[in-house]
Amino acid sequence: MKGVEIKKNLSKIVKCKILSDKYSRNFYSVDSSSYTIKPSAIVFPRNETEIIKIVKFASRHHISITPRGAGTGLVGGALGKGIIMDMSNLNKIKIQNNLVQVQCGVFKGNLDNILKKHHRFLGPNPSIGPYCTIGGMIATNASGRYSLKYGSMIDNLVQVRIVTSNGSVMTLPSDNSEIKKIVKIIPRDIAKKFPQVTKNSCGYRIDRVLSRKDTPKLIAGSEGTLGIIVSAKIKTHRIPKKIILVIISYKTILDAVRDASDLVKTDPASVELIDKHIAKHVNIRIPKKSGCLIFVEFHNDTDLEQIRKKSTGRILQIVTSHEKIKKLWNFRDAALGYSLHSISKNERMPTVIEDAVVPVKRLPMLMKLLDILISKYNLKIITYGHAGNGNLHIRPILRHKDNKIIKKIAQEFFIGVIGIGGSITGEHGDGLARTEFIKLQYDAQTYAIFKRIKKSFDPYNIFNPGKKISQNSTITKNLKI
């Protein structure tokens, strides 16, 4: 069914705005990541009833339905052919102790003022915060930078409310029938089969769902595909009385990466790694030969002689002052953009491989794993992320516009890191650049319940289809650079 056709029938049956012109229809067609697919139209529901009632129209008519934030992803989770559900509209936030119920639409930035007047915050903090919608940090179970000490999104997810493909309302956790059935699937010892790392993003996380209590967790990192997140009730956390951030310079980051897994030992409450090309921005003194700065805060007091014993950096400034350490994380939270600034326009960055997790303790050989990949493709590279959780964000420049490359060096690299136990996405979820290697990730059991999960949460297959569970190849084919 055409745009125009689905608008029109639409209109019969909800009030909400539709779009389906042609420059609406291009807005919609990208997201942050690097491709691009056009919709056929655009639906900005208000409420629940209007998002069952264009569930109900679209499975009907067998027409596709990818719920969209604020489009901040990464890996084209947000694009889809046929709807795009824009949940703006959906915008509530109740705040209940240490518990906020907060709507899909709402802005992390709005949330973080409001509990910022009652004393708390999110634990989870990606460096796009206040442009990321909460419906979005949960599809793809976001992180960030003080997920050492305060989890993912799946570790504060406490209830969550979707719209599945039949119309129908779940909020889990549920004693419905089908969810008992889905938890009795899942072997007892289905942990063991996935990589043993502080967070993941990989596939669903059925490694969490030890009983009916545990369901919320299957929709942190399903990105869309397995219903239309509504609401959620999550955990808040006091903000700390004292801050303390000591900035490190390293000679190289491999240097760095050996302290990490040591001043994970010291309880902070973050672990960042930037590289050259993105300190030099930083506006503080750095030594030339640096290679690196890594970033430590912690939350309570602390023994900075343990700091100074377990690393092998030079420490550069311990900062007390909030005001400061919140410009200066404004730095790293800029990484993103600053490394954009390093391509010339012979040079492209696909968002492919950069999301990669491993064993803290192995980080030095993810670096070695770069190392040959560098040395074979001719590659330079940008590194940062989250060190103290052995989640760093690697992003390769290529020289040329050749998609094979790409596909060559994303399939060693993942091959990589897996062998060394980790998971090709930590934070930002498989959309098209990852699904197609899920199957490297997992076994066939494994993957065969995710497949089972898919089918009972959406049986017709209308939720943000060829993103976690699809048969086809989809790292290239839309790559618009």
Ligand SMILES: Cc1cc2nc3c(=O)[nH]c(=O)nc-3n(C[C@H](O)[C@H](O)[C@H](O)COP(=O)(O)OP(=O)(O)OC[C@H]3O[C@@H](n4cnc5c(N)ncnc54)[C@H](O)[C@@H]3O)c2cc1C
Contents of the next structure:
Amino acid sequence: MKGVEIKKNLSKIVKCKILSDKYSRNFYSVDSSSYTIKPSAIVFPRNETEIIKIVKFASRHHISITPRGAGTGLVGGALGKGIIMDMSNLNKIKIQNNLVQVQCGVFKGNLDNILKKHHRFLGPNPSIGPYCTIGGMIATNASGRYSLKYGSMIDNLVQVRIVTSNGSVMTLPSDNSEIKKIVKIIPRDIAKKFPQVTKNSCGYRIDRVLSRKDTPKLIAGSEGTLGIIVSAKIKTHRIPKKIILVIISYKTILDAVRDASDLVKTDPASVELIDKHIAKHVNIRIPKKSGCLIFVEFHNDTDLEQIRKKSTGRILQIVTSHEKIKKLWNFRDAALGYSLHSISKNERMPTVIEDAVVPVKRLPMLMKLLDILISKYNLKIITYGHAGNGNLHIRPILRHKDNKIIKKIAQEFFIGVIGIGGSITGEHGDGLARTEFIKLQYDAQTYAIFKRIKKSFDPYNIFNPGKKISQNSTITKNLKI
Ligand SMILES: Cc1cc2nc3c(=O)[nH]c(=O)nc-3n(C[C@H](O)[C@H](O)[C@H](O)COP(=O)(O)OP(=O)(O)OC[C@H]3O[C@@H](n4cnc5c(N)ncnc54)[C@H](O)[C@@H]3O)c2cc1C
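What would the structure be for the form predicted together with the named molecule, rather than the form predicted on its own?
So here's everything in the complex, that chain up top.
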């Protein structure tokens, strides 16, 4: 059905805004990834009832629905051909002691401001800062710099309310018979088949579903493929009274990542790395031969002597002023933006292998794997990310557009990462970039359970088709750069 017809038919059912003009379709054809797909129409439901009506309509006519938060996702998760469901009107927040009840369209920045008044904060903290939505964060199992201490979204999600593809509403954990069946088919020892890493957004996280009460975790990282998230109950944390930031310089990234597993033992909230391409923008004096910086943040008191002992790098700064710490983190958070300064007109930096995670002790092996690819494909690489988690954002700069090489690099890299015991994505998700590689990550039995779960929540495959469960290769298909 064409966009104008979708708009005409839907406006008989719901009163919310519906767009199908050329400008709006172009606007919603991109997100923060390297991909582009033009949708037919964009809908802006104002409440759960309208979501249900739109979902029933789409199911009846076999039109796909791709939910969209702020479009800051990096793998094309919010792009789709059919209906894009912009969730920004669902923006209510209710504080409950150490939990918050929040609708999916709430921007993280708005939630942060309200939580701050209660001396609390949300643990997961993507570097995009205030500009992503809670629905998008749940759907990607977002994480960020504080996950060492406070976990990813999956660790903080207590309850989630979704609309499934037959238009029914389900609050997980639930007594629903289908949910009970799903829990039953997940082998008790499935976690053994998952990479032993601190964060993982690849596939469905059945490794964390041991009983009915864990079922909200199925939705964390499901990228809009199982249902439309309407609202959720999420843990919040007390803002620490004291914060200490230590900035350490290393001659090489290899030196820094060798230290990472020891630094993690000092109970930090963050251990973050930026390479020299990013570090040169930081407004502090950095040694000429510095290859990278590590930012280590502690919440409440810490024994700084431990850091001095564990680190082989040179400590440049120990900062305790909250204001100054905030400013310094801005440089780290802008890493993706700064990395764009390092590419020239004829170069490209598609976001496809940017989110691997390995056991932190094995980071040196990840660097070795990269070295092999750098010399084989003559690559320039920018590296930054969550070193304490073993989760590095690796951005290869390509000198020409060659989709075959992009796929080859990705395939070799992912096989290497899985061989090291890691996951192909720690926090950004699979999306268009990695869905076809989920089968490499997990064995056939695990993938069959993923398929069964998708079928159970979304039998007609209307929710974000082509993501998570797909037979197609999409890594280079809709690349815009
Ligand atoms: C500069 C930059 C830095 C970043 N840093 C980090 C980081 O440090 N850590 C990190 O984890 N991520 C990071 N990201 C990635 C991104 O910000 C997160 O993945 C974010 O959580 C996505 O939220 P969003 O609202 O923009 O979602 P979108 O991009 O709009 O959507 C992402 C996915 O969620 C689905 N979705 C959205 N809303 C719903 C809903 N209501 N129901 C069901 N599915 C839904 C979409 O279909 C899509 O699959 C970064 C991105 C950028 C651009």
